[in-house]
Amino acid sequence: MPLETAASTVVAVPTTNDIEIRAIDLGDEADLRAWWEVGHAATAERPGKPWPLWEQSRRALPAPNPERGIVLLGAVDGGQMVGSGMLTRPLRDNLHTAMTFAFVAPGRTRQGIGSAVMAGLEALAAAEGRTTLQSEAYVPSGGTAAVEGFAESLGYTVASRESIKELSMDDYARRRSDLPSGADGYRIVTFDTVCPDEHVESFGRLLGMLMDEIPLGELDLESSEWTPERVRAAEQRQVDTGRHVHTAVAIAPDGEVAGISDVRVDDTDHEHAQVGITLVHPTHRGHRLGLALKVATHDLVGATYPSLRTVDTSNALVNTHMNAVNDALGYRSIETMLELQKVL
């Protein structure tokens, strides 16, 4: 059965308390809200903004996504949802992979619920022929947490480590006069979500290099091809779900896009934002384009959203260059993300 049509499926996974693991109907708002509440409660003690607002989730999760298929699972005990899970699968490339996420309601941990949800997610992924599973776990900066042992017990190993960082826009404003505007020899162009027609082709070419150019550690991910049609379809989904991707591109003297950076803001939340990607073509490095592009996007979102309080980003711990750029902007580390991987 295609995973998109599994809304009524019951995943047969034994647990210690006969808890039912079932698929969430994305079209049933009450069901979706119960799923969202579990994740919201499970992440409440993490720093920053680890969970999206309900108004954004209710709009984005059911929306058609040309890039990624999504299935949600709920763990139900006596009519109450006590655990939740998400399976996402790339639909255009890296078709051997899937991502699994599980959450357990506070007070119900260490009862086998998280393991049961993960088993259900893995069964669905395996049924579709996905052979490499990836996930994430979050621990205090420089510390450890019980989730590491949980992941290890399920067969997931740490493939990469990233620093989750947060920027106060007040701190950024205080530093702004010491930061550069633009980059010599390059033109900085900014836009909201939809790339100008004259740049979309080379914009897509650079996007396609992302997996080859960022530090992946041991993650089994391959590069992709971003045609103008694919770029436009992805942009349309952002527009349809109320997400603004405020983007800066560096245009080289020959007219090619030499670098990209973006900051993403949802219509439902003008107080928090997230950096999406920052990428500079290898032949154009050494001109401080990464810093110039990030300054341009942060200036843009600061001017567009006067109520914006914080921006979050993440970078591989080994990415010393980008970590230095973020430090210059005023970002501070708030936790560490463990990028996990399991081969079925």
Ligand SMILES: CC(C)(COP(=O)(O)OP(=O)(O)OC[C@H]1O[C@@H](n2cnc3c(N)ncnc32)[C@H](O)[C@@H]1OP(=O)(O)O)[C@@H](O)C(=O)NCCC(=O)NCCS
Given for the second form:
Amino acid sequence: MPLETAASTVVAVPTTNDIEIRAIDLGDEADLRAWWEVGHAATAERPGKPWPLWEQSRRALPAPNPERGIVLLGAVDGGQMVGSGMLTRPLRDNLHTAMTFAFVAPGRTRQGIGSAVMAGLEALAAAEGRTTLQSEAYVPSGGTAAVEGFAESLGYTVASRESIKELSMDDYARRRSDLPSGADGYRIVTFDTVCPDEHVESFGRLLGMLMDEIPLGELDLESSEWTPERVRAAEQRQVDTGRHVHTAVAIAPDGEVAGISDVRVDDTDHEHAQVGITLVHPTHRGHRLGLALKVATHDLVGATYPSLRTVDTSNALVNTHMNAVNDALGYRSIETMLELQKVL
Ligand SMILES: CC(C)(COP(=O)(O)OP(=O)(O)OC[C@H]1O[C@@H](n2cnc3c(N)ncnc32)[C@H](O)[C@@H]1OP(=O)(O)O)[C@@H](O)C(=O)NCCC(=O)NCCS
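Next, report the structure of the form predicted in complex with the ligand; the form predicted alone has already been given.
Below, the chain from earlier opens the complete complex, with every other chain and molecule after it.
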């Protein structure tokens, strides 16, 4: 089965009515916009900032990325897009995995459209030899959502549960005087996206440990090597798409990067930011580096973007230490994310 994203590529999928499932042409802005609108409408009821701004998607989705391949599908009924899907797959590591996402226009749910989109995504993933499919479902804290029944009907199981949290920068400002600056014995270095030359090798070494160190529940993911070249290429892609990865690293007395944390801000939106990764090397834990790094990045984005209102993050419910750090900063839980997995 072809995996090109040309608009002419049609995935043959049985549907309950005459709905065509076809690939979106990433180079066709009108097609991409119609796809974006479905996801925007399908996520409109969720709290926080559940869907990227059009300007962000318009720039980021078509941008070439040797780390990750994307195919977008649309479910089209009489010329109107009523469902959409996204398949992403890592191209450098975890080649057995792919991620699937489906969205259905409000008013068109329970008509088999979501299942048809997922069948198209799964067929594409299987044709490429991907055997472990992963997805994400967002449900209100302590509540339920359509997606749970949907995921179950398609054979996905919950591999891990994460809490989605939001911080109001006003709350952070109120708490800031009670939070420490820095950590004894370590130097905190901050930068916008591009790691200083003297730290890049060590930075990559720590980054390579990420998948082994974060709680993944049952998720079948492996770590991989981050050479300075790979780090530099990833940084350049962020620069090219207008994303600022405001990063803090903790430098140990021996010069090694002992911890990393970042907050990401897009050029198109200076009101909302997202935490990317936070990781402290196992031999440097217990020195409150997680807190010190997060305070450093939040101070930095607060000072850089006076219009910044909220920062989002997510972390596993079982990740007690990270949850304690986020609570101290003033983060509040707004949703639960179910990490879903299905082995083909
Ligand atoms: C989740 C979503 C994609 C489902 O799309 P859909 O087109 O309504 O799904 P389908 O009609 O193919 O449903 C297939 C099966 O899923 C289950 N299901 C779907 N919605 C359900 C609901 N609200 N409650 C219980 N079960 C449900 C049922 O078993 C259903 O089969 P049935 O209608 O014969 O009983 C849609 O509700 C949506 O866009 N939600 C918001 C975005 C989202 O959460 N996306 C998921 C990210 S992967």
